[in-house]
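Here you get one chain, nothing else, as structure tokens; it is the form predicted on its own.
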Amino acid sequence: MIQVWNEVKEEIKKTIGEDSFKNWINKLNFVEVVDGFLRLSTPSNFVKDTVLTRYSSMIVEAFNARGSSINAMLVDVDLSAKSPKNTSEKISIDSETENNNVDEISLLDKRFTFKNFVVGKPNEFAYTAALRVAESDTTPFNPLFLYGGVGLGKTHLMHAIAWEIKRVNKKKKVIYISAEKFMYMFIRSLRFKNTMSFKEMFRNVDVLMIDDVQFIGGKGATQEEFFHTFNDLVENNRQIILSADKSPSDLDGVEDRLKSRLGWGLVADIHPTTYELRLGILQSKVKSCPINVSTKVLEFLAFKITSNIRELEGALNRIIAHASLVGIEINIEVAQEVLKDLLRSNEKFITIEIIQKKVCEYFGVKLSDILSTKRHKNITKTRHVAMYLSKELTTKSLPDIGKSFGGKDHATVIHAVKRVKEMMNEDRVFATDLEILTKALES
């Protein structure tokens, strides 16, 4: 099977390129293929998250094209980096130690606490609900169901809840586990005829936390076991905390009776990040950074990396690591060069609508205001900048640009372009703002 893994790596290298291969795939170690699960390991949580987000389907497809029958992929974090099998999470349920101490399968990331969670409008409700559950002696919401897109902070909140519960009451038994690992352990318990140990482990806890529960969709036997585990814990007033990429009612392949139970308690969604939240996250991270990262670089990243928090933080880490190794100052040009593959993968066709949205977000103005006839100073400046960038970055004619701004004529656009050029010569700060906006839109 090692030979197959080597073949898979070579195939993926040709697809994603040398740089991405070195950054991600080459840092993975093959562990095993068992019961339809491919297990890999890596010494980095960041690599694990990125691989699962961007490359898991590609790896599984490559294995299956070579005769394997893989249903899911697991990546364990091997902090010691001594052996692919020396993983940070124990997954065998045959160990007597694990049966006596369920926390042993719940090793948590110390970075993911409430203190380190940056709160903004998109995640404020989910954060408040998570904190309420973590600090409560009772079960205020059962289950607490957190959902949102990839990399928006669900796993961070799950870890934070677990840390806080253990801080408040060290005697509480807490299991934090991914849905894929829950499924893997259940299948192994069937294979080794050890289902009683499995049931005892998951039904004899104070708090059960399962991340990415959408992965049990379509898995009939696993859903059946989870259904009974869920009922048993609720009946005994034990807390259940779950996360997924969709709300309970929208989960694919999940039985209706289970969907109903998942929505019994409190369902809290995490919305896509705003510019302000992304910038706040970056500013929080650089506080402990030994290398200076200018505000302009952070603003550039906050504008450009909009997909999710995971990629945003990863981009900052790559820039800092590069600057530290090479010994250079971090500026926007360096950021563009180091992140060229990431920026290219997020590249979008520039339209007037995209420009309007980005410029309004940057200057804190409503889109409806720049499309109106309002002439407040900040609104007028924002409208002029958006018109200027529409002329510079699109192939639209002046009349077409004017029409896109609430039916303005071409003379208004000409005036806006002229005024922006004058302001760039007069105001260095304004010129820098234009540089950031332009590079964020072009890159």
Given for the second form:
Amino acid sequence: MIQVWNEVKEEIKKTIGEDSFKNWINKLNFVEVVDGFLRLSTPSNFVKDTVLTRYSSMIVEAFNARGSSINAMLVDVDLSAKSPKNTSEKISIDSETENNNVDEISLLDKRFTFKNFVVGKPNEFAYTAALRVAESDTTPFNPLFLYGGVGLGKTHLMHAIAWEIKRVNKKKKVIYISAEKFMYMFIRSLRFKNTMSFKEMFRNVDVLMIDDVQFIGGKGATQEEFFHTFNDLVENNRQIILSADKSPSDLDGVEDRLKSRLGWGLVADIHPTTYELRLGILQSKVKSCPINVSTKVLEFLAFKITSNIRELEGALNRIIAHASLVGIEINIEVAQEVLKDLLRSNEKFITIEIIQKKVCEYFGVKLSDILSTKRHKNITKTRHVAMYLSKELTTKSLPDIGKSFGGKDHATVIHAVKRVKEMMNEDRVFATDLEILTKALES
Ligand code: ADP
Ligand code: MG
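If the structure you just shared is the form predicted on its own, then what does the corresponding form predicted in complex with adenosine-5'-diphosphate (ADP) look like?
Following is the full complex, with the preceding chain placed first.
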């Protein structure tokens, strides 16, 4: 199997390039393939999250192309592998349970506390809900369902709840577990005919947190078990906290009755970051940093790195590391140089082809028609909008844009831009169409 893993790594290196390979794939260790699960490990949460979101299907496919039959991939975070004095602590759970996997599951990050969570408009509702659940003796909202895009603070909030509950009452049993791990343990317990202790383990907790439940879809038996465990816990007033990248009703591959059950408590979403929140987070992170980073540089980062908070943090760490290594003052030029690759990937990559395709889809017009000289009303409108958006959203010149529309000249593009601006003033519906299209292209 190690041999296969090495082949898989080589193949992926070719696809994604040396840099990404060094940053992510090369930081993974192979653990095992068992019962349709591929298990890898890595010393860092950051690597784990990135690998799972960006590369898991690539890795699984490469394995399966070599004769494996893997359904899902797990990445264990092995903090002890990095340094003996790690930042996490294991919360031990009922020692009577027979499953030795148990204490692996409650790995909490020391930095993920309420105190370290910067609150802004996009996350204040989720924050307030999380705090309420952590401070409450009863179960006011059950389950609490947190959802939002990658790297926006879901795991942070869950860990914060766990720390707060443990701080107030050490005796409380809190389990934090990823959905894949939950599934993995369940399937293992089926195999070893040990489902009783599995159920007991989860039924004897005060608070059960399952992270990233979008990964729980698909497996009928697991969902069934999840549903029963879930109902049991709720009936006994145990708090359940779930996170996902989608709302309960949008989860793929999850049975309808489970979906609706998941939405019974409080559903709180975390919205994409705003400039203010990004700046606030950067400011709070540099407070505890010995190296001086000017406000200008922080503003630059907050302006440029809009994808998510994880990347934003990563960017800040990189320039701080660079500065302390090289011993130079950080200004915008240095930041730009050090973060070249990251800044590029945060630039929205929009081409004229993408714009043409989207706009045609939107207005129900054939691509070949807008490249032609046809002057039917709907076709002309579609062509004008696509030209206008090409001018607004790409850096292409007017002659280049004209050429991409079946060899038209720059005067045609100027005319199109003018027409679209006029129509936006005259026609509210048209203005809304444009707004929707622009949003769709920029996301
Ligand atoms: P998710 O689970 O939603 O993918 P995480 O909770 O892992 O995201 O957050 C990614 C990183 O961003 C973590 O290091 C976390 O501490 C940080 N982070 C997220 N939101 C905030 C916030 N509001 N304030 C401070 N740090 C945050
Ligand atoms: Mg997470």
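Numbering follows the first chain given and starts at 1. So that the term is clear: the rigid core is the largest set of C-alpha atoms that superpose within 1.5 Å between two forms. Keep in mind the model is a prediction, meaning the values are calculated, not measured.
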Quiz item: Fitting the rigid core first, would the Cα of V420 be found 2 Å or more away between these two forms?
Solution: yes
Quiz item: Cα of V34 displaced 2 Å or more between these two forms, core superposed?
Solution: no
Self-check item: Core-aligned CA displacement of D269 at least 2 Å between these two forms
Solution: no
